[in-house]
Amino acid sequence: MKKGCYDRYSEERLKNAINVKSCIREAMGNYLRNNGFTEISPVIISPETDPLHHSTGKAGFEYYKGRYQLTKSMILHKQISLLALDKVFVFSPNVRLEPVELADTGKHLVEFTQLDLEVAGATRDDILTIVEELVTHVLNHVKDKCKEELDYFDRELNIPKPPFEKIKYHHAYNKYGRIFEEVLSHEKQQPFWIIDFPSDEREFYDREDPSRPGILMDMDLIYPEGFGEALSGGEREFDPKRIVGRMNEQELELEEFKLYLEFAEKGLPSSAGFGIGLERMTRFVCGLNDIKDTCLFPKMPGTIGL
């Protein structure tokens, strides 16, 4: 194949997957603004952030006297917003030096958007039927206006109906081991939730289930047909001896989390919510093997890009 034949192609297929994402970003900020959401500004840089139970590099820089650290999620700042909100979305760029062997995924990055939301007061149960309403309103929405992007793509969206099957974690680990996530969503042809993850698998904020010891009140949507996680939330521990209970589980410094849990002292509200990433969505919906073909700039474990 001739280079500026591929050249076109892959111009006119960034093109139409651009154009998706910025239907589903259009989606997702109206139907949560009409569901009475306050849309709050991205924190791009902090001194804390959401430590990962995972391994991912830290990125930062010093600042007068200090450390600022990159955003990798803003679970802890959406804790916080909610003494002055009840309910509160944000599109947040996330940060993640992720290591060079999720190069090949075709599902990391290195730099991302996210939808962020949290809701003072709410339960899982609650954020499972927003998710659920917000993700078909969001594909409803993109059959509707992205029809020439679909064709382009040959994809035929089929919209899921609520409520989403529960899968729960230890029952899928049972069977399945360690890759049950990328087994069942080869398996499943409709978004499905995982639920009840132990608390070892998971950070320090999510909330253990006070009646099963070890169980957290937390969940990951999974996209069906190979595509994998969606997003994960759940509710939030808020009682700041949990909290540091948890921190010293997890063998964290709780000198780099001391505004936070000055925060959490003075009483944080109970609440729950959810992370989605809007790059993945794009890659499901578009029907993509890499989720680079999803962003101008790409930014991929282990190398180098603009």
Second form
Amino acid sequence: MKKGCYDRYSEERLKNAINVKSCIREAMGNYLRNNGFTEISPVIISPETDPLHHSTGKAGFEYYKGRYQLTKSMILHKQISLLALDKVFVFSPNVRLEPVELADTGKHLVEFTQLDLEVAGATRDDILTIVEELVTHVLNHVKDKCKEELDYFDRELNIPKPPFEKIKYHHAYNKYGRIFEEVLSHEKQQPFWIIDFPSDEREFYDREDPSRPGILMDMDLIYPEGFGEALSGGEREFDPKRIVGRMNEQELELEEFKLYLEFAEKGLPSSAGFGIGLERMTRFVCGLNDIKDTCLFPKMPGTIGL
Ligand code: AMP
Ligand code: MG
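I would like to compare: after the form predicted on its own, may I see the structure of the form predicted together with ligand AMP?
Every chain and every other molecule in the complex is listed next, the one we just looked at coming first.
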């Protein structure tokens, strides 16, 4: 066992961060249940999952004549859940085989939990409002309930005031280039939105604005003080022809989404939603450098952890 591995379990640091994470989760669940959402169970294994546009390997295993994958995100299942329920949320464990190059960002785990949420018939604007209310509610709750923990981390929590600033992707990109998120996150004092990502930057399920081809009705929320991305979300594509068109553009194998496409053919509701990482939020709330400190059993990119 590495030096310090055993000792970290008796440190105040870990205990306080886990208490804050628990408090965040409680506030999220209560807020959503009080606002008409139904909590659904996480899907851990499925033959089909989010293809993700970034560099995460596939994790899965053979089972009889088929193959299960570990959930990278519940987006496909969230869309289908809306056939039964109008407003859903889930605390969803995600497994993403992040490359070792991301081991030192302080923001990446191989296993983490998303609060994933989806609303039938919603627009992006509806979701921006939900997020702004949810985030301010959670921060107020933590400020109230976790005084000792915040004192320990010497963290003054400023409660942001909605509506949060919106910055269009192409403005941010033209001004700061590829590293716009990092630069702006350091510059800003309260969370802000990046909206309107170009379609080749994102997954097939993010809906293109019909009046602005190539521009998606999606968004990221970015934490201030250099803490970076908090969440991604947007309106979803539900037209089966456009879904297949986007899959083809991204050179995805349609066979890998066979069951999902059967649902899309029969009809998926229009919807919008988002996924916010619990560990990243805990890192921001506690003002931690390393996301590892938000987990009892961290799985870091490039290493094997308990
Ligand atoms: P994404 O679908 O990639 O935008 O992920 C949704 C949210 O999950 C992000 O905005 C982060 O808060 C969180 N997240 C994504 N990848 C990771 C990771 N490797 N480790 C920890 N949190 C993550
Ligand atoms: Mg994202």
